Each structure stands twice: as C-alpha cells, then as structure tokens.
Amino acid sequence: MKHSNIDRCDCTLIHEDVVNKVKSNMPEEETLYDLAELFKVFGDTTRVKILWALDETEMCVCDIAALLNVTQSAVSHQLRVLKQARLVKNRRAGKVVYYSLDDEHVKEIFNQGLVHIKED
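Can you give just this one chain, in the form predicted on its own?
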C-alpha cells in the first residue's frame, strides 16, 4: 500500500521544543495504561448496552437480562467487569441488588462518545 504525502513527513527535522513540551505534559505510563484499560471496557457491545440501560435507570440483574435477552450469568459477568472498572455501583434492597452508573463521569464519557460517532 502506498502512502500519500499527507501521511508522513519527507524531512527528518525534529521539533525538539514541541516534543519536550508534550513529553513534560504526558501522564505517567501507569496512568496511560489504566486509561487504555478503561477504554477497552467500552469495547464490548453487551457492556455498552448495560451502560445505556443504567444511564436510564437503576436495574437489577434479572431486569437487565430480560432487556438484553441474555442470561443472568452473562449479565453478572459483564457487571463484574464494569464494577472493577468503577463504571457501575450497586446497592442491596432486601434480596435484590440494583445497579446504577457509578457517577456523572461515566455519563459524560458515554455521552461524549455518542456525540463523537454522530458527527458528520
């Protein structure tokens, strides 16, 4: 595959001031790793559907399973992943455990993603 001239520079000049500025502002490697791991969580359609549902209202595993037409076991597994990523939280009411989005940041990430993919 041929690269167009737009894809790369034809010079070898390094703009050290630019590189150094960006390098000094770049987060630590561990932080970037954690960010990449967070974005991986959004890479599963079932998890995105669960987040969409929980953006609407808190729900229990049974309700989410019925909504998505998947097993409770599958929902529980995905909720565990979402909880480990601190995207959802739960509360117990008697024998029922209700899940909801962890905080407003989750809603913001989700909404920004939607805005981005709907851009022309």
Second form
There are 2 protein chains.
Amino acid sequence: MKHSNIDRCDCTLIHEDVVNKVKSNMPEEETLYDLAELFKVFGDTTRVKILWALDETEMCVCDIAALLNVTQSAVSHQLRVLKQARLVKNRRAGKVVYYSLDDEHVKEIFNQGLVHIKED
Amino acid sequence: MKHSNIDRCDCTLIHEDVVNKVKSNMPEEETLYDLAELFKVFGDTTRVKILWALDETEMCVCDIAALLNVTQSAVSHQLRVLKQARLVKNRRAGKVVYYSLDDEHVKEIFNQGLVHIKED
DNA sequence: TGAACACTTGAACAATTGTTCATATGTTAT
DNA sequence: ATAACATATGAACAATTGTTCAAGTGTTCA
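Next up, can you give the form predicted together with another copy of the chain of this protein, since the form predicted on its own came first?
Up next: the whole complex, starting with the chain shown before.
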C-alpha cells in the first residue's frame, strides 16, 4: 500500500522499557514478512478449498474446477500462487496435470485455525 | 472480487468419482470461508508484528506504534481488525488503552507457519 | 499434419486493502 | 470550563487482489 520512508511515531513514548524489551525479542523483519506472506496465501476461500481438497487426494485442474464450480482458468491462476508458495506440486500425465500437497503441515495449520473459529 | 452467479466448469469432467468423493468430505462452505477470513487477518506484516508483540506482553497503542515505527492511527485501525477477529482484547486505564492477546492459539498458528517457511 | 483437449498465461477490470490526513471522542489535571 | 493527551474514526488514495476473457502452450490421437 502507501508507504512513506519517514515513518515515525507521532505520539509520546509511554513505556520505553517495555518497547525495548519486546523489540529485542522480536524475530527478524524478514521472518515476520515471510510469515505474513504465507498466511496471505491461506487468506482466500478458493485457495483454502483447493488445499483442503488436495489434502484428501491429488486432483487434476479440471476436476478442481468442477469441484469448486469456478473456471478452469481461475483455478490455474490460484494453483500457480500455491505452487510459488511451495504448498502444492504437480506431475504431468499426458494432457492432464495432477496437483497434490507439497507440505504436511497444511492440515495442521487449518486445524489450529478451526479451533479459533469454533470457540465463541 | 468479480463474481458471476452463473459459475460453471468450462471443461470436461474427467474423474467424476474423485470429485464426488472429495465433495462429500469437504467441510461446509461457511467454515472454509471463515477459515480464509481468519488467515486473511494474519496476512499482513503490521498485524503479524502486533500479534507477535502482544504475545509477549500487553501494550498500549502508542507503544505499539513506536515499536513498529508506524503512525498511531495505522495501529489503531489494525487493532480494530484484530479485535473484530477476536484475536485481541483491550482494557482502558485512564487515557491509555492496553491491548493484549485474546487467543492462546495465535503463537501455535505462527509456529506452524514458521515450520513451513524454514524448510527448503 | 491437424483437430481436440488440458492447461497456462497476460491483459483488463472491479473490488478490496492498508495507510495517511484531518477530525472526533474520551479522560485527566489544572 | 479548558488544555493536554491517548486513542478512535471517516474519507480519500494508491496498491494489490482475484476473476474473466482471449489467446497461448503442450500433448494425444486419428
């Protein structure tokens, strides 16, 4: 989005000790960025559905499109995003390309998310 | 984004049995939607940083702004998003509002994500 | 070779997002 | 009351996103 390079806090620093302590314990900027990027990938219904489906079995693009009731093109675009995030892999069998999960943690992350959703 | 209400698969259905089986095992539409919405909240660096910081200790808005080097307004906006997602809660102490985590699973979800990032 | 099929890709577009700025609210102390 | 301060909020804006459409690969089979 919009980012100025003269970012600065515009109010009085109240608890300098707390800020410094937390700052020293924060992971590297890049790590947190990568983490956000990963969750961004999970932050779309179509992709969540694809991952959920692939956790069950490998599927070809056309089948995924039929399952989710979206265009094959849309699925293809999303599969590219998932592949770039190293969440899925694919194999070609003639004309057909089969996609499958490339990470065992996907379901675990989903389950943790579900725990949060379920509690109210 | 753009959604037509006459979505349809535009290619031949190749493995109808697979599609039907996966479809019958898929969670409800709403569940997957909520899951994506939750991860969308995690999909921003500023919010990830805020959550990471609050996992350490409760903080006031001004301190968070100083820690992340962003405006107090930007932090306030993001805290609202986090609160709506029931990830943080707040308490008022005079003029100062302190925010803290409202979910013990946040760090667990982050850790799962980190596992994925770390492997290459 | 060429038609048919499965899939990929790029441009275009509306919708959504995150920040900034200005202003409003709420609390304290004088 | 009024000033000072911490925070919240609304409008505006550029950047990003996800889908569609059209055209492109790549593979098979006649």
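Quick caveat, the model's predicted, so the values are computed rather than measured. Positions refer to the first chain, counted from 1. In this text, the rigid core denotes the largest set of C-alpha atoms whose superposition between the two forms falls within 1.5 Å.
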CA of P27, rigid core aligned, shift of 2 Å or more between these two forms: yes
Y99 C-alpha shift between these two forms of 2 Å or more, rigid core reference: no
Per-residue Cα shift, F110, between these two forms [Å; core superposed]: 2.7
